[in-house]
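Below, in structure tokens: the form predicted on its own, a single chain.
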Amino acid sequence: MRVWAIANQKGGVGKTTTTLALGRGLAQRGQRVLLVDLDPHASLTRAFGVPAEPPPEGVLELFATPPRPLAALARASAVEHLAYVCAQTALATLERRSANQPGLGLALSQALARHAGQHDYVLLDCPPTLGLLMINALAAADRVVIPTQAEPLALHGLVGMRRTTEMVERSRRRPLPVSVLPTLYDRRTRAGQEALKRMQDEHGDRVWEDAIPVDTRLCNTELLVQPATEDGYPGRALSRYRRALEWLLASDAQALERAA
């Protein structure tokens, strides 16, 4: 089972819709996908279509005494081999129950080992912001993917991340692979060239050497939740999650090569 984290400190860079992308891209290659919502917001839970109310039971459950099984809270989805575990805006509530309740920043990692041989790829899609749940996501990810908006405010954000997982990585003491996913790109600015440049000049081939385009049809995130058509990608912007989505299992592969 593999767990990539869907992150960056910076919120409005794409993280919910990469999430949705991917998992559904991996999902019609015949993969069992699960997508974790570690957001208070719940976007990606919304995109499902569950309410805020009555809160669902979802990711808060996992920080219980006894915490509950991943496989209890899983939902199925429209898309086959997809399914999800619901956010809840208590999430929000966490970072002051840490506090006095030690080994929280290891609850998502202990629920993933239990978890083991379930679905074969696990997609955390995290908060924008550097507390317990990202933590968490970190602490229990085989690789790290960084949507990155291609502009250039968006580049300080990105070295934030970096250090992050550099930071995490020393202290589990086991690599954490970055992937950088350029998205919001519009080529038609000076300001979105440069900033791609500067990105791949700067983060080398972490960076994807493409970029996901500007599409409004992506402003609607129910068209990643539902049934795949035959080609699964329809727009610019999801037929260029599907050759990120290539680059990503490349670069997986690569890696569990050197680790082996």
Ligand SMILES: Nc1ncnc2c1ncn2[C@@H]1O[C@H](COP(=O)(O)OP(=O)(O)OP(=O)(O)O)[C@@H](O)[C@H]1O
Second form
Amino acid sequence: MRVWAIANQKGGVGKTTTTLALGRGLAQRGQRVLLVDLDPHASLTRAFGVPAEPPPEGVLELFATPPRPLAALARASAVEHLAYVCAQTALATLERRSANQPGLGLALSQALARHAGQHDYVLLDCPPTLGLLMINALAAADRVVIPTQAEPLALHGLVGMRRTTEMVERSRRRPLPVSVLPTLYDRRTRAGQEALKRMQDEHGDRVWEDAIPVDTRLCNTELLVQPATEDGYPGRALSRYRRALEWLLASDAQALERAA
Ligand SMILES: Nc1ncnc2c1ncn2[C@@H]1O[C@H](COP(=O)(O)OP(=O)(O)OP(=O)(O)O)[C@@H](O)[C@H]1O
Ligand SMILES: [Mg+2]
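So that was the form predicted on its own. Now I'd like the form predicted together with this ligand, please.
In what comes next, the whole complex appears, and the chain from above leads the way.
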């Protein structure tokens, strides 16, 4: 089982869209995929059509005493091989609880350790804040995918996120490879082109050589979790994500080889 955290401390850079697109791509390759929504705003959960009220069972139950097993919280989706675990608004209160309950940072790692073998890939959709939920994701991940908007301000966010992953890597004493996925790229603007080039110059081969373009078809996340239609939607909108996925799988295979 491989665990990928899709994370960036900056909001609105395409984390949730990337989680859905990569998850769908993996499922279409026949892999058993579990998406975990770690964001109290629950955009991924909403994409699957689950309302906020009444609160669904989900990630919060991983932090209960005793914790619920992941398998009991996973829901099947309309896409074959693609399952998900819901986020709840009440996840926002976890940060306060963590102050007097040490050890909560490893709740997700422990749940995943007990879950091994049931899914081939687990993708963690992180909130845009460096708090308990993101720390749980980074502690549990085999790889971090950082979607980064190809625009000048987002580059600062990327530097901050790299620093965070290095800190986690040191404390857990296990490599945490980073892959940067340029997103929301508008090749018609000079600012976009320059930001992409700077990202690639400053972060080297950790950055995908291509970029996910701005594509309004990707905004309809509810359609991303439906089976393909006769006119090929949403397949065509996802073609660039399919290539990004191939690059990620190749990086992952290399990392596994090095570790062997
Ligand atoms: N390639 C794209 N082309 C056009 N719109 C996009 C693309 N990727 C994402 N979006 C849109 O941009 C917005 C932000 O995307 P998304 O929700 O995936 O980002 P996020 O990083 O998860 O945000 P948050 O930090 O709020 O969780 C959404 O409205 C989404 O539909
Ligand atoms: Mg999101």
